[in-house]
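The chain below stands alone, shown as structure tokens; this is the form predicted on its own.
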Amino acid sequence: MSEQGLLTPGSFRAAGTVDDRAVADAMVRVELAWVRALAHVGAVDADRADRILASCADWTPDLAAIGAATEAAGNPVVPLLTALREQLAPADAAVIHRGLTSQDVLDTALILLSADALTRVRADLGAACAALARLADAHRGSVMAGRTLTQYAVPITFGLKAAQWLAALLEASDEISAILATLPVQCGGAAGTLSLAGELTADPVALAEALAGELGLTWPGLPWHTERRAVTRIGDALVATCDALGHLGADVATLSRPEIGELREAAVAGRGGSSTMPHKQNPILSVLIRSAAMQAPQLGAQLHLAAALAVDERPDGAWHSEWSALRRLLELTVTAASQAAELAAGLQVDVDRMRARATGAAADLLAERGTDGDGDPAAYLGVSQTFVDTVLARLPGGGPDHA
């Protein structure tokens, strides 16, 4: 993943969310997490748990010698757990990770990120929900030639339109909801059975338990080494938030093509230019949005191929090609959220050119009714207010004012 974002453009939307630093500092959190669960349930004096949280609390990884010695490893955990207990007395150092397995803290830390990208998208989505409801209100009434196969149809409105593109994006938030309130803890230890947890406390389950509570997160009843559902869950809902944000994008671009010219995106200083016309304003929200519904689906699959292949009490290579899949498709989303929020918000509509083409292709819009196809396409609009409002209906408040 390019960290100056030369070949993912908009990625600085996602900065801080899944970059190097960022999977260090969670892995150190988890780390953290676990002296203090250790402590909670007794399996460490309360004052060496002090201790080690207070001579880490202002430590930075060094990610150039933490990746540099991630080789060896195979992941990065060992070497940040080297440079981590470099900080502490030997008494201390040996407390920390102790009963936890790499695997552990990884997947931990991916799942500390995810709720963090995750609780983004869902901002993010809440704001271009909020916009499109403005829209699918405003233009309940604003006649437009439908199109079927590429061809006209019959009538519609933008504001159903609109409305589709909103209850794509509810349907997304509400499965991003309901994971991020369900997302699990791992602690499993070597093989997923707790066994030195074990000898560090009567209670294993407790201390998988306080790990949990320690995060935030949730504990499952049992570790999920190889169970990858936790991972390919988050992948499904990412991938069809993208799904709904390339419709949004894929119809804006349509619709704003000159020969159309029924949509344009706000005009931003720098943005949309041509490097050799000067006459273009490139419809580049809606093109990058696009890009990531193009991306996502794979990166979706990967993580289902690492689950299918997960072998043993710990994979061998299906697990490690789950990280960038998943970092890569975290940053997509958070990225085209940010865009999609952004082009709702600034969507500009014509109605008049939209209404002349409507009345213009009259004959064809109408000729489902059987007749000559004569007449106003507003008045063969069927229930396309009652979808409007059945929509609507599903905001906080029950309409556009409070999205």
The other form holds:
Number of protein chains: 4
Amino acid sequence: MSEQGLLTPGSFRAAGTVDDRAVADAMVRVELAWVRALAHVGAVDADRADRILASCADWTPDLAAIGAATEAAGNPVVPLLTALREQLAPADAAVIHRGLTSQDVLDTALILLSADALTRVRADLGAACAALARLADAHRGSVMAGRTLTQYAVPITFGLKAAQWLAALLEASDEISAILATLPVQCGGAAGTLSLAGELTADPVALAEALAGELGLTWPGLPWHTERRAVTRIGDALVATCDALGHLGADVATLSRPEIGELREAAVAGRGGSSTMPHKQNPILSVLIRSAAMQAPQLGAQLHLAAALAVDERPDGAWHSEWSALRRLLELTVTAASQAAELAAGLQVDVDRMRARATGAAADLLAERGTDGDGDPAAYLGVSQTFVDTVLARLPGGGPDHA
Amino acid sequence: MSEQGLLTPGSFRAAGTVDDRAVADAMVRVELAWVRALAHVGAVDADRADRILASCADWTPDLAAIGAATEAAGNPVVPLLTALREQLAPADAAVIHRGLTSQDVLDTALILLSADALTRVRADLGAACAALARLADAHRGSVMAGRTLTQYAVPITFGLKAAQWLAALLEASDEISAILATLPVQCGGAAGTLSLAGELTADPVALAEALAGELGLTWPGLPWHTERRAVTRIGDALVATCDALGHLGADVATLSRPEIGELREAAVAGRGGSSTMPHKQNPILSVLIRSAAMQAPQLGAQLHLAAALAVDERPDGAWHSEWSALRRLLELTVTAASQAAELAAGLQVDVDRMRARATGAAADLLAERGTDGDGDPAAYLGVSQTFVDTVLARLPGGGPDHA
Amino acid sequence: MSEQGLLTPGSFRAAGTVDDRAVADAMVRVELAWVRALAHVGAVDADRADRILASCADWTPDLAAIGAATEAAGNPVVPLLTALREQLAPADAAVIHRGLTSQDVLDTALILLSADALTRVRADLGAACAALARLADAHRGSVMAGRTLTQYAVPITFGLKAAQWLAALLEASDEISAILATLPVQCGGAAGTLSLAGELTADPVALAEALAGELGLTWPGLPWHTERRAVTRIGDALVATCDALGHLGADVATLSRPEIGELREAAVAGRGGSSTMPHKQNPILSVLIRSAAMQAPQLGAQLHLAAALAVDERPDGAWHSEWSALRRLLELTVTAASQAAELAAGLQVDVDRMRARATGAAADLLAERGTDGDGDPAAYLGVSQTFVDTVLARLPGGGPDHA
Amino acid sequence: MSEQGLLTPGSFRAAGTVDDRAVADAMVRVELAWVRALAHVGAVDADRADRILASCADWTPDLAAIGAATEAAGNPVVPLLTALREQLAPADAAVIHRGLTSQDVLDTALILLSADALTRVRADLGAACAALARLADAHRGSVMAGRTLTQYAVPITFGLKAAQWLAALLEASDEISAILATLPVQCGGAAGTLSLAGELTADPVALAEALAGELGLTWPGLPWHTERRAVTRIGDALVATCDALGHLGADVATLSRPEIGELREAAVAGRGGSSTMPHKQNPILSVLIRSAAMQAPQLGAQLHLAAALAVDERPDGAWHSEWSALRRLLELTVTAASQAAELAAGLQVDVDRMRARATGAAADLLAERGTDGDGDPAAYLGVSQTFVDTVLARLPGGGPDHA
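Next up, the form predicted in complex with a further copy of the same chain. The previous block was the form predicted on its own.
Up next: the whole complex, starting with the chain shown before.
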């Protein structure tokens, strides 16, 4: 969470995912996995590796000290290493990190954080999808006005609207699953040749694979210090998730306007109030989800820009410009997905108001038809039902959960 | 091409891909495919359909007239339709477009343009990859200094550098292929229910599928008027392509600095000169490719932003904010990929200078090793060879083309 | 206009401002002003200068030829120069451009285009302000619901709302005026030292000042090839203008929703219709203005990014990444300002509906007050009147024009 | 500082400026200034006001509690208020915040933070300018190669290069000063009418002015809840500052490349080292400054986007999307300006290497001249001296400080 969350409402939902403690812990995890990987390929004695791992088992990095020294080192790995080595006898200390470069450690640590965050996002998308599926199914006959460019179009059902939100979240979830299945370890050494690792073992690629295995990541075949699609792919999926959530948030916020009043967030004591107006019930989850969707594209662009400006074997600033944006994008999406799950689960639908409005606006809603129908918007719904079915069939279980 | 290309150097390489003529032609193609689809499902007589298609076969839209009327309509489909219908007898004119909404036509038209542009990009990436594969293979033993954060790191080979560029372009190409295989038709009618289409045929979904089939696109199961992942996925892949090209451009530009002089763009008469300095040989393709990479992230963010701000069944401005950005991003990437293919094919490598520098900087390049080696950078290349092999094995044919 | 405007609705409003013809004409204007400046300081005979100017007076650059050669040169100045020199005897041709670098010419040309575009924007802002001032004044007593986070807040007047829009446009206009007063010429020669100019005259700075004078620009004291605040300042002002217009567009679009119906764009035959729904009256100007506001920030960021990535005496791609973004941002803002002037002039205000809604929602609108008032929203308007007066007093003439 | 700074190297330089503690303190400061302002206009007894102020004098908000409740309230003001009121007797508690809205408090608090951050930035720009002025003056005769599009252009002096950096920083500093002089208070009440304030005093505008006076801010004449130029102007100036710093950083990084070696950051024990390569001396300040410059444009765009998407009297998410971006942009610029001051003060200039290279490349550097000169680059410097003088004359004291 961005500190205590005063300027990032709801970031408590991402607590422990991307804060400096999580970063430091992940870096330690990578360094220790490297020790195990070295032992695995025989580059370090098993006894020594065990001793190192035991010595570090309870160690907690001093974040303030590492943070203060990050600038001089250019990244947090160097000061973390210094502190980590102080836990060990000199001969053991020399083993730690040997063969890696700072970027191997930090990139892999950020991948581990991303894995955690993406897993959380996917779980919340799953919860949101379950709730939306129930809404889509329950409201497949709930007629409402379709609206385009702010004006009445033809009738739709609220079930179809929920199904459209659902389709987008299912797609986002699938994309995240695909990414989670192939998150790569970073392992290249000083300039991407595994040069020093090659002094430690005859098969440094096996060592890289062992590192990946220790961390539950994949070995992508070669390092990616300057080819950042692994990072931008995560970013793109997160932004796309926020895009999908943004439509949900905007629709709920719009349909919660008092003049429309067809949807309403669940009333929660103390939520959505005003500092001055006692009657206020702001659609605060929708507003915050929408706000997240407004922020994500710039953060995703920052990751691409870092990728676009890579140069040499490791670049002169582009890599550094990734860190803060990736962290914020992870936090933002974890938060928004959690808010969306809650929003979807509690959404109040005013079916009567929807129908009354559709009936009142029937002349407009049926104008396209251009014939004398019976004037009932419910008789002009096209394949709304089919589309609802199409989306529900995409659910992991093949349909909505009615439990 | 952005007009004549005075402010978009090299956009002649994208001529005919995304200009207004291409947009209009694609819209006509969609409208006529719809007529054929209507005939296919029996909603229109085959005779009538043939007559309509014949009447429009040689028709060329008046771009100036359509452009001038685009604002009032909010999009170019309405004025195009008006003009198109004037080619037909009234009864036939009424058939055209019936059941579609403007967004169906423009979205599908932009997908068709994207298909063309992505196909061009992939072809040029293929050419660039072939050239880079030859370089990677030929220079697997060409030692050079590795550089990180601008300073000497450990030795690498130029073959490995070329292989890293190649790996990124192969990945971009694969991504584009995956997208090309699933480009979706847009077909939803006024508010995404196929309402009017449902008046024309018992199975409007079959009609939508027929439209997709006529255009060589896929039917995604439901319309995506407000769920824009189809567009942002194209955008993300284009930006990622430019990112990958950006690293290539930056490396060539840097290594072409006269103080380094290890690479050089092919000399082409009249290229890279100066308006005032006769000796100048600017690495102009690299500079322009790099410039494209600096522009793409903002354009991709624009597409995501449009997706994030969707509301209702069709939104109040977000959709409109996509068009210009998508067009420019397509043009930019087609141009940059073409430039990169030419750059890679003609790249001049000064192996002697690379080796001399590596030898001169051996003390630095070998400092990591920390032992008394023989002082030869070529003896400290880690698994550079293996990584080159790994990348070459990913080539479609399984290896570089030595023809 | 972006070609014929099929994907840039309303860009006919910016016709001739930023297209390739305007770019070429401005470059010629700069080159000829340089000839006059050279004559002014005595570096060229007045006769020769007159002869050159006479020879070029009727010359029209061949845009297609220049565009095709722009890539090889890296910018359009070199091919333009080649063509321009062909109009002249060799001895005269050698005078043209001598002492300048390409960037001097193109930067100055883009400043000239900016001057034209900013002047147009300011005129349209002036028209919009006049209309909004009349609305603010006329509706200072028109009570309506205030809305925050989509929900009812306390009552306001429509006059105050119009005054807030007006205040923002007045500020944008003032900022544009300040920029117009100090638009700088670019004049530095090959690397910003006026090296070759120094061979032509004893006082090259006077020559630069003369160039500025010829073009109605200011001489900023030194060249700004790599210090791009002159460009980003224009960009920031344009984006801020679009921001201000965006609020106007969003408010009108929202208040035009049929469920609210308090505002309405002027009905114009053929505008805002649908390709399928005959009743539709989309608030198309608002939608397009809002769409512009969604696009401007990314374009402004592109200009800053180019500025941030400058290196050396002239950079390796950053400069090139400015051109297309600046052009598009100018076009977009000229278009949006013109649309806003028309929107404001024709805005339909439904005072009865405003009042009826405010009365109906009085319980909510007056909840803040927390006392038993008379239940009349018009009695709880705070200093709405004063704020209207404050804004009207900022008008150039000190008040609204009631003519 | 973003937590401990592990992912924001050097953010300790901004410690206390923008963290949650600073946000909370500033909000308290605004709430208490409001009490004083109420007393000032006689809306609250002086005794009561003193008692309130005394009761809150030593109060420290519990950030964790406030942060946790921020989401439900939609902003941190509501929970802060609740906690603040618990410090007071009920009758006094009712006075606190009365007449304000949450946005008044948070906007003003963020302006106070901005004031602090801008003041720090200006001070560091001043230090950087002093150092650059000394360099510009000392090296007005230090010939070096000019470089454009990566290649040799004509000769320049290092003094001129330093003067160009200086000119940009002076301009940024002037802009910041102008902004600091007019930072506005936010004061509008629930919907920008000062409705409730109007119940407390006959002249609510005087109350708003009193609030501004208490906080050392200006009263802009009306509230700006949805007209965000005050925020985007701060953002634009910060981005422009980072742009200017980016050129400095890029030039130092480039000229520190070992093959060029004309500049070098001051050696500082422990700085710029590598986790694996003992010889490494990375130009880490330059790299981090450059990285900041790559990040600022997206953050500035976020602020504009929030401004562009305003709607109603207070918007549905746009405002919320400002906070995190503004905070990060402030932190980033404070950090980068401080790093730049240190970089400039310690910059090592290798005059001999500059001259040797210029001499070695004389044929290229003098090619423009096109005549047989004496082959001395120092004889072809144009008005480099004049330009240095021009910039130095802009220094506040009218020249460099030689102390």
